[in-house]
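Heads up, the chain below is alone and in the form predicted alone; it's given as structure tokens.
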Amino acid sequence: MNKILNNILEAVGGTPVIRLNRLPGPEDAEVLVKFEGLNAGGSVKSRTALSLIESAEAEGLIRPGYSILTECTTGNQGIGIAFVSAVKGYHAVIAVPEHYGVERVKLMRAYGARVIITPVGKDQTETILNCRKACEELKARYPDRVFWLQQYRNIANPKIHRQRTAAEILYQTDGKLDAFVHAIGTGGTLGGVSALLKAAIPNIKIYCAEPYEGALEAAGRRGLHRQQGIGDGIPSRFLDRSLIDGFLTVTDEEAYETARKLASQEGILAGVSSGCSVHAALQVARQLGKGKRVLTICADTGERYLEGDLWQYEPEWDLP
């Protein structure tokens, strides 16, 4: 890394790999997380969206000062939409569903986005399409200056992760692991993820997980939940489910009883699709057994969710 940066942009990516040491038993494999908190912008979506907006540019479709950027989002992602639109001089108009976290907003709009907060539908799915109505409608008033980078559809979400964080998982696990397992939300981190390690690990095992209640690929269900970011209830187009070994599901309280352990027994302050992620991934270090090793990603910092009722409760030690 260069001394002095140019701009933050350049501290995207390179996020560290850390061992669990209290989560697991002592009769588990070993599990690692990619923890993406520490990543500029404060989630592995940074990643993604630096790589939308910059393979845009790449094919001339936006320019600086002029283009608007919008995005339909449960948070992250449009966080990381504002943070890259704020460097290098775009506009940035997201949607968000109604129910999702204050603290998203208020960092969106920190990063000088404008925020269309949109209304809860029956389900998970009908909630993300209001939500990509409001995109479609700002596209429609100023079709010459909008650009919807369609972080479902795009193959440019994929692709950096498969070209750089899987990249970094192999470099800094020597490619000795046995098993991957992430949450899905579009897909595209854990299918850009998978595609490279299973061509440089043919017998790793890749889960996915996902929220009980909206488990769509899983079960076909499409049920509102608490697990922020994953679970959207759309069919994911990045997700070649040849490469998938196996699917597990997270119910609300395990992602946050997880999540909450991860932050009092191994100082990892990380969100609930990160609780959802670590849960199903000690459920497999659980099945392969010591000797193995399991890596997950942790997608951003608790820090996210204080206003919300993850971190509400009492730790549950007395004085003596």
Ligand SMILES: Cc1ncc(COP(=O)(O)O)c(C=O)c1O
Contents of the next structure:
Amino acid sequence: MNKILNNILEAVGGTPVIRLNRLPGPEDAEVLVKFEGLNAGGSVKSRTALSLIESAEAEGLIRPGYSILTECTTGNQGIGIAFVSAVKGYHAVIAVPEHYGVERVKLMRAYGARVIITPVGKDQTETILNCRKACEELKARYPDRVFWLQQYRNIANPKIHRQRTAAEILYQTDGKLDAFVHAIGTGGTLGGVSALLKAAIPNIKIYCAEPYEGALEAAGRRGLHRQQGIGDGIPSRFLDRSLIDGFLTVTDEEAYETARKLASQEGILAGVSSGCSVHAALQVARQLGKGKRVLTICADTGERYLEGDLWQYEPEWDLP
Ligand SMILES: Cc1ncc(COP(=O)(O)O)c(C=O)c1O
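Taking the form predicted alone as the starting point, write out the structure of the form predicted in complex with the ligand.
Following is the full complex, with the preceding chain placed first.
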């Protein structure tokens, strides 16, 4: 363990890999989760935000105290950018579609960012386009100062997952892994991690999970759904389809139920997209069977969903 860190950004990464003991069946493969809810900043997006900002710094495109960093995001990326900007001294202006959680907006503001709420469209794609328009308008107003981080197209997004997230997974599992499963938003995590894992573990299988209604990669669907952060209706630029061995779709009900079981039976309080990823990982574990090992990533902390409906349920058990 490090002694004194120079700032909290040095605590980003190094998240634990945890075995699930109660959700997989006795004949299923072992299921491991890398829990990004324990990341500094509360999600996997702390890694991406740091990478997007530090690559722009390295190219001399931004400077603290002057540059305005902007992004269109459903939440976690915005919190990540606000978090990194707070430490480095940037102005952060985040555009967020209005139906996304109030906690996220509060967290961005807590880290000192300005937030623009944008209208929901008829589907996921139009919702994101409305959000992007807010960034375009800001850029038109302050052309010299605004830097749009562009997580959907900036190669610094998958790069950090290939260089760090995947390297951590290889180290933590000693490279003993039969499958990697992950839900897809920008595809930065899945694209970056699978690039290194495929190169390092020749027989590994890679699976992409999506919300059923928003299964763009698997079925061309762009519908609205309740799994924040994934199934955005924008094709991923970071997904090398030749590395993907299969696609799985997960309904909102399945994602919610799995996130609840993850908390109540494994003690891992993670968000809805983690419910999607873990549900898909459990399906793969059933197919692969005992003796094999599957890993997925839980992208954020479930405390980010306290004001929504994820945790509005009564656990069903009685004292004997
Ligand atoms: C909660 C959550 N899960 C998963 C993802 C997907 O990550 P990626 O954009 O790397 O595909 C995101 C992205 O914002 C997210 O917020």
